[in-house]
Structure formats: structure tokens, C-alpha cells
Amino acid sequence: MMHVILEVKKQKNPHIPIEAEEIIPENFVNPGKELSIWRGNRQVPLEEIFDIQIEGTASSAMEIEVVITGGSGRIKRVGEYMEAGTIRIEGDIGMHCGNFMSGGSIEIKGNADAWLGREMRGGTITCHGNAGDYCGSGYRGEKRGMRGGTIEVFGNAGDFTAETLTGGTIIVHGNVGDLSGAEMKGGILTIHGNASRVCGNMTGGTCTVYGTVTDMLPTFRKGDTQERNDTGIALTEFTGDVANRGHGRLIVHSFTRA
């Protein structure tokens, strides 16, 4: 097993902006590896940015953890394309962690930004804290988001939660913004807390509320009202996004119409 801790080196201009793709398990399994991440337009070497510790060694990416410490909160894009493997980062991440995952597991032990698990094909992300924006969302204009994999904010998550959300796991313990599954094809988007306009032109997957919808879009289908047997709660059935064709399952427990 191989251990890989980056610590975030004292910048004397913090508000550059730090696009790290290359900080993957993968990278790691040849230590000889020479790596580099952008630092605002120029493109610098790891250690620039990071001390950086290697205990044990691995023969592939599923036998490596990289530990993200320091003031991470600016550094965007860790885990893009990752593969396999575990990333654990101790406090806060920047936008676009995760984009394009496809297996392993990222932790993250703060917030996350914008676009956490943008277009996610597979793997786990947990997220402790807080998400932005776009969470398990595709990108502007993109047709398809998160389409496999699981995404799971124990905190809030931002407006467009799991919008065009086509496949795989969104579990929200708090709260989310406006306009959450939007345009979702397909996929489960669970949401313990409260919502606003969620699910607007749904064609398909499931999407449950457990605490209550505001501006509940009136394009929606209501079906039965049941009681669930394992949490006690009374849930509503509706069927739509009907001004989309749609036949998503949106389940709710409270909501106040638009």
C-alpha cells in the first residue's frame, strides 16, 4: 500500500487560480513520475506547490491513497478521470473535483466547489461539508451529466443540483437550491432536506424530497400519497416532467405550488 500526502505550500499570491488534473492515484504508481499542475497560465512542477511525503510503495492505482492537506479550497480539478484508487482531502476543494470519474474514491472531509463529480461515469465521492453549484451536473450545454457512480453531501448542496443527471447515486442529507433535476434523463436523486422548482423537464429517473418543495412546478402529475414504512413520513407521488413528455418519478413530501 502507498501512502502519497501533499501539503499545500504557503503561496505569496493565493488568489492565483491551481488547476491540478494530474493529482490522480494513477500518476503515483511510478514515484519517478514527473508531474506538473498549472498555476495560474504557467504550468509548474508539483513540487512547486506541494511538500510532498511518499511512504510504501504499490503495483497499480488501487493500491494508492493520496492525502490532500493544507489550503486546498482553490485547487481545482483533483480526481479528473480518475480511475481507481482513494483520494482524501483533509478541509476544502475547489471546482471541478472528480470531472469525468470513473472509479475508486475521492473524500472530502470540507466543502467542495462548483461542478463536484461534473459528468461522473463511476467510483464514490463523499463530500462532508457543503457542495456548490452543478453538483453531478453536466457541463453548459452538455446533454448528459453524472451517468454512473455515486455523489453523497452530507451538508447542502447549490442551484442545478444533478442537472441532466442520466445515471448513478446523488444523496443530499441537507438542503439544495434552485432548480435541482433539472432536465434529469435518468439516475436517483435523493434530497433529505428542502428544495425549490426541483426536477423541471424530467424525462426519466427518480428523484425523493423528504423535506418540502417550494414553486412546485404545476406540470407534474399527482398520483397516491403512502405512507413509508421505513421512515414514517408521508410521501406523494408525481409523474413528469408532462410539459416534456417526460415519465420521471418525483416524490416529495411537502410542497407549496408555483
Contents of the next structure:
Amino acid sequence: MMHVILEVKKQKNPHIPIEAEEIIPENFVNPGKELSIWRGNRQVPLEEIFDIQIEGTASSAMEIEVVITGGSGRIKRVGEYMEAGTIRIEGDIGMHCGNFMSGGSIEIKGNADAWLGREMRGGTITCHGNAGDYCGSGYRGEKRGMRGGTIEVFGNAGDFTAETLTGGTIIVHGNVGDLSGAEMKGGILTIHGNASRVCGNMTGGTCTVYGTVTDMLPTFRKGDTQERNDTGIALTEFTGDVANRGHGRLIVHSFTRA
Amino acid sequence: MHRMQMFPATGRGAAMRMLMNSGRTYKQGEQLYYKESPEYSEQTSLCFINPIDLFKLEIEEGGNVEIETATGTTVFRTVASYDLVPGEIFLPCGPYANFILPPCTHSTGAPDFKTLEVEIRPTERERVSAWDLLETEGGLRYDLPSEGCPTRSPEGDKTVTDVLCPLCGCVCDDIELKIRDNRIVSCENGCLLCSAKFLAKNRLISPIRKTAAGWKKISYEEAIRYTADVLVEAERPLLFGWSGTYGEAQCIGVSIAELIGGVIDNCSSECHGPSIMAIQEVGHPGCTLGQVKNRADVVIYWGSNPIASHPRHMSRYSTYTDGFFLDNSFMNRTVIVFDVRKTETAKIADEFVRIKSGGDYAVFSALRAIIQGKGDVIPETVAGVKKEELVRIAGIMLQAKFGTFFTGIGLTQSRGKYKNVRNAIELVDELNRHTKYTLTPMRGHWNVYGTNQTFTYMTGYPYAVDFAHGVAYYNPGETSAIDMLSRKEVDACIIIGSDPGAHFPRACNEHLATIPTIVIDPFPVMSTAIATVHIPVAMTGVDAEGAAYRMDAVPLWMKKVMEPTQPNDASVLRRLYDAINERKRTSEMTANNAVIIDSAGPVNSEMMHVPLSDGKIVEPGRADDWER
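Cool, the form predicted alone is there; where's the form predicted in complex with the partner chain?
And the full complex, kicking off with our chain again.
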């Protein structure tokens, strides 16, 4: 088992974004490998941004845990395209964490910025704080977003959460922002808090909101209301979005109309 | 401050929570090239409000109100207006509305210019001036008397016909200008906004630089040298604006962005960028304005008020114009307006549908369902519109032989942003199963569509293009100007052909005021206040020429009517490109001797002290000196 501890150094201008797509467990199998990251438009060696400590050895990415400590809130693309192993982030993390990941796990103790797990294919992301906008979403103009894996957010998630969700599971324990689940095509979105205008234009998948949906869209066909045995929360099932093909399931506890 | 403490004792009405929308009024548009004037401050510090709300606030029309958000508070003068529903106010776009605007864009690039919750209360305080606001944001006013207009007419006095107007996306091409004594003295055929721009003469004559002792004139030479030094050092430079300049200059801008590893963004990121994001998702059912003029029998303006923003749009391309395939076109065209307030356009439309602020998405969805024959699902009202009204309007839409949607920033800047436009396009899609429908965004600046065209053919992306890694990357919300500035990541900025000082949220201007910011513009603008250097240039359509794209993407050549005495945008940018290239080559030669990867550049505050002058002062504003 190998532990790679990356401690963020104090930056001269802490606002300049850092893009660190090379921080994935695979890249530490060979500790001699030179890694570089981008600070603004400057490509710099990993050592310039982090104090690096490596303990133990590993023969594959599965045996590697990368731990990021310090002010990592502006570091983008950590875990992008990762296939195996573990990344643990002690604080906050910047945008695009876990983009396209297909395996392994990422744990974030703080908050995650926008596009957490964008176009994710597999693996697990756990965020103990809040997630930004477009959590588990797709890219601009893309028809399909997240296709597999699991994202669990214990805080709130921002606007457009699970936009174009096509597969996999997203669980948000807090509230989500406006237009979450927009253009959802498949997969499971579970929101334990409140939402607004959820699942616009959805064509498939299942979304459950245990709180209140404000400004519920007019194009969902109301079905039965049932008491759920396990939670005791009354839930009403809708199908929609009938403005589109309307094969999605939207299950909500309560709602208000626009 | 003592007045603020006084106000609870005045016995006036209590504070109220209201919904704010901001946008163009034609009086604000008329003042766009006179921003230093008190009239601009007057016209942008108004608050249009329903008399019922004035009554609730216990003030008379004309009384001042304080409007507060989490971002700030400022004072407006009330104007009674029955066009608004109670509970909503309308503010002209400009530095006052943006002073209280939070920079959050919901990761879409465009902030909440519309559907913003505010608190409003009566006040005894007086309004401040636009320059005062910019100084609060960290700027320095530029209020030196104008040195006049630098244009020359070698042919003497003359009348020029068929001039193209460099103001709004209509790019009208029938303007007639009279020139006397090297100045434009009259403007025929143009609208109020057009005449105001052509007749504006308070140009900046020489480059200026901000110093501790105020503004100081510098030479073009120095200004270029400073700008090149700043851009080479920067780790996250931003080149913003571009919609007020012509295609050739925009192309050089893209090359500079690539050379310095910068981000190049244009005004669409805060106006119709969301329309483009929607088009990237579901395509663009567009057509030229000629098609609309000659064929459209149903014209729908949605979230757009062309009488204020594009005053001749209706008479040249839609409502009032003769159509080749349409008999008695004025009588036989149906005009439908969807808006949150009864705008000037709504008042002359055949049908006006008032939607609750932020309810557009739901109305599009409902119309789509009705047209698909699934109207049974729709509840009795949708965003304040009765179901039977929607069914009736859908019927009118379906009867069209050729229908067209003109969508405005009422959709792109309100809640939901690009998803509103996407839903509009999907409605057009639905209507096209029955008849012919098209959709054209009402692009604002005369060449803002040109920025999208040139950026796309050079980089593959229409705006918010990030070259930090040497290749183009695009993601509005991440690489768009307002987001980058509010996150304070930009460490040097060029503003060209745009005025974020007047049109960006306060937080962005506050950051621009702390970094080297270079403005390239013919006029002193609000952004001058937050700039370190302002480089004046010739004005396209008057003393500079180049390509522009009209709102329907038709390319047009902007002619010049006089000769410049100042360099144009392209020549300033070309000089800048060469200067940066020169510095890059020198530093590469030095770097080859040392094996270290380029480490930290200087931070913001250090960059403010890049030496500007070797003491040599070149007489400013001389073209022959420039062309040497």
C-alpha cells in the first residue's frame, strides 16, 4: 500500500487557478515519474505547488491512496480520468474533480466546486460538504452526461445538478439548486432536501425529492400518492416531461406551482 | 451616513422585498456615448415602479429609494409605471443597477440581470453620480474637458449616403450623414441611438495613464510597451470585449490570446452567450432577416423590447415593413409579445402575454405540450398565464404560414438562462412539425455576432476561449469574464470595444481596479475609471472600417466616412502582437541558458509598477507618428 501526501504550498497569488489532471493514483505507481501541472498559463513541476511525501510502495494504482491537504480549493481536475485507487481531499477542491473517472474512489472532506464528477463513467465520489453547480452533469452541448458510478453529497448541490444524467446514481442529502435533473435520460437522482423546477425536459430515469419542489414544471402527469413504508414520507409519483417523450419518473413529497 | 440613520424616524413606509429586472431603455441607449455626462447618470439611476408599490412605500413619484441586495445598496429615483406588475421593479441597465448586482452566474457566464430579489425602502439620501459609483469600486474618474473630435474630411464638407450604423445588431445600412468642418453634423434615417452615436464627439485624443497625481497623457509607443510588458508577465490574462470592433481586429485579438496563453471572451458571455449554449445543445433554426421581412406572418418577440433596444427592427425587418410574399403585410402580420412588463413593443403588438418574472421556461414547456396535444396535463395557470390563453396563442402560432421568434436577453439573463432558450428552440422544433418556424436571437451590439463568428472560425468556440494550455478550451461559467473576475483569478486585462465599467457586476470592477487593466476605446467610458491605461482608437463606421456580422450572421462591410488621425483597433493590436512576440523571443533566448521552468511571475501589485516610460514624450494623437 502506498500513501502519497500532497500538501499545498502557500501560493504567491492564491487566486490563480491550478489545473492538476495528472493527480491520479495511476501516475504514482512509478515514483520517479515527472509530473507537471498548470498554474494559469505556466506549466510547473508538481513540487512547485505541493510538498510531496510518499510512504510505502505499490505495484498498481489500486494500492495507492493520494491525500491532498492544505488550500486546495482552487485546484481543478484532480482525479480526471482516474481508473483505480483512492484520492482523499482533506479540505475543499476546485472544479472538475473526478471528470470522466471510471473507477476507484474520491473522498472530499470539504466542499467541491462546480462540475464534480462531470461525465463520470464509474467509481465513487463522496463529498462531505457542498457541491457546486453542474454536479454529475455533462459538458456544453453534450447530449449525455454522467453514465455510471455514484456521487454522494452530504451537503447541498448547486444549479443544474445531474443535468443530462444518463446512468449511475447521484444522492444529495441537502438541497439542490434550480433546474436540477434537466434533460435527464437515465440513472437515479435522489434529493433528500428541496429542489426547484426539477427534471425539465427529462426523458428517462428516476428522480426522488423527499423535500419540496418549488415552481414545479407544468408538464408532469400526476399519478398516485403513496406512503412510503420505510420512511413514512408521503410521495407523489409523476411521469414526464410530457413536453418531451415523457418516460421519466419524478417522485416528490410536496410541490408548489410557478 | 447620518441621513441613513435618520430614515426610520421619517415615518415613511417600511422596506419591501421586490423582484428586480434590469434592461435597456431608449433614453439610456441614447446616452451610451455620453457616459461622462450628468444625463447618463440621471437616466441610469431611475427605478420604474408600479404606483401601488409607491403607495405602499408611502412616497410620491420622484421620491428616492434605496435598493439593497447582499452585494450593496444604492439610491434611485422612482418613476411611476403601470407597465409593471406590483411587486416588480425595472431598472435601466448601467452602473447603478450593476452596483447592487451579485456576480453569481450559476456557472453559465451570465449574472442575474433579471429576476433578482432586492429590498427597497424610501430614503432621504440623494443619488450619486456614475463616476462616484466607479470611484467607490476603486476607480478614478476621468472628467477632463473633451479635446474634441479627431476626424478629418479631406474632401471637405459632404453628404454621405448608405452608411452602416455601428450601434445595435440591426446594422441599418441606409444612414445619411452630413459632414461640415471635419465633423458629422446631422444624421438622417437613423434612430435615436444611431444619431446619438454618430453625433458623439467627446472622443479621447491621446492615450492616458493613471498616476497617483491623476490622469497623465502618454504616447502610443509607451502605452503599447506597457501593455505588452503586462501581458507577457501575466499568468491569467483576459482579453475582453470585441463586439465594438470589426472582424479583422478580433482575429488579431485571438492570435494575441494564443500567443500569451490568455483567455479571450466577448460581450456575448453576459448577453446572448446563453443563446449560443442552447444552440450547441439543440441547433439553430435560423434564417436571414430578409426571410422574415418577406415571409413571416406571425412575429413573436419574447423577452425583447426592440423599440428600446433595436428601434428600427420592426420597421425594417418585421412588423411594419412590406413583404414580397405577403399582401398588405402590416395588416396581415400578427405580432405577439411575451414579456414580464408591458413594454413599448407590447403596447403596439396584436397579442401581449404577461409572464411572471422567471416563468418563461414553464411557459415554453406548456406550449410544447399543448402543441403535442397533451394539454390535459397543463394546470389552470402557468407562470401567471391562464391555460386557455396559452391554448389560444398556440392556435395562432399553428396558423402561421411562416412564423418567427425573436428572443431577447429577457430569456438569457433571467432564471434558467440558456435552458430558457433551449426550450424556445424545442418549441420551434415542435412548431416545425406543423408549419415553418425560425428563431433569431436579438443580438445587442452591432458586431457581437461577429465576435462569435471570428472566434469560432479561429478557435472552434464562440466565446470564453481559454488558451492557458496552448490549446483552445471553452466552458462558460469557468472561462467567462464575469466568473473569472469575480473569482479574482485574472491578473491583467484588456478591454476593447466594450464597457464592463458600466455593464459588469460591481465585484468584477472592484477586481479590475486592482490589476493592470488596459482600455482600448474611442471614447472615455466608465471602464476608463478602473483602467491603468486607456488607448484611444479610431471609431469603426466613422474613421475606421472593417467587417461586421448583423444579428442574422450576414456579413457587412462597415465603411468609414472620414479619415482618422488616430490608429485603428487592428493597427494597435498588430503593434501589440509584434511587441509581445519580440519579448517572448528575447525571454526564450534567456531561458535557453537557464534550465529552470519559468517560475512565478510577479503578482498583481508588483505588475502595477511595470515601468512605463523612458521619459520620452511623443506628441499624442498623431497618425503620421504612428504609421512611421
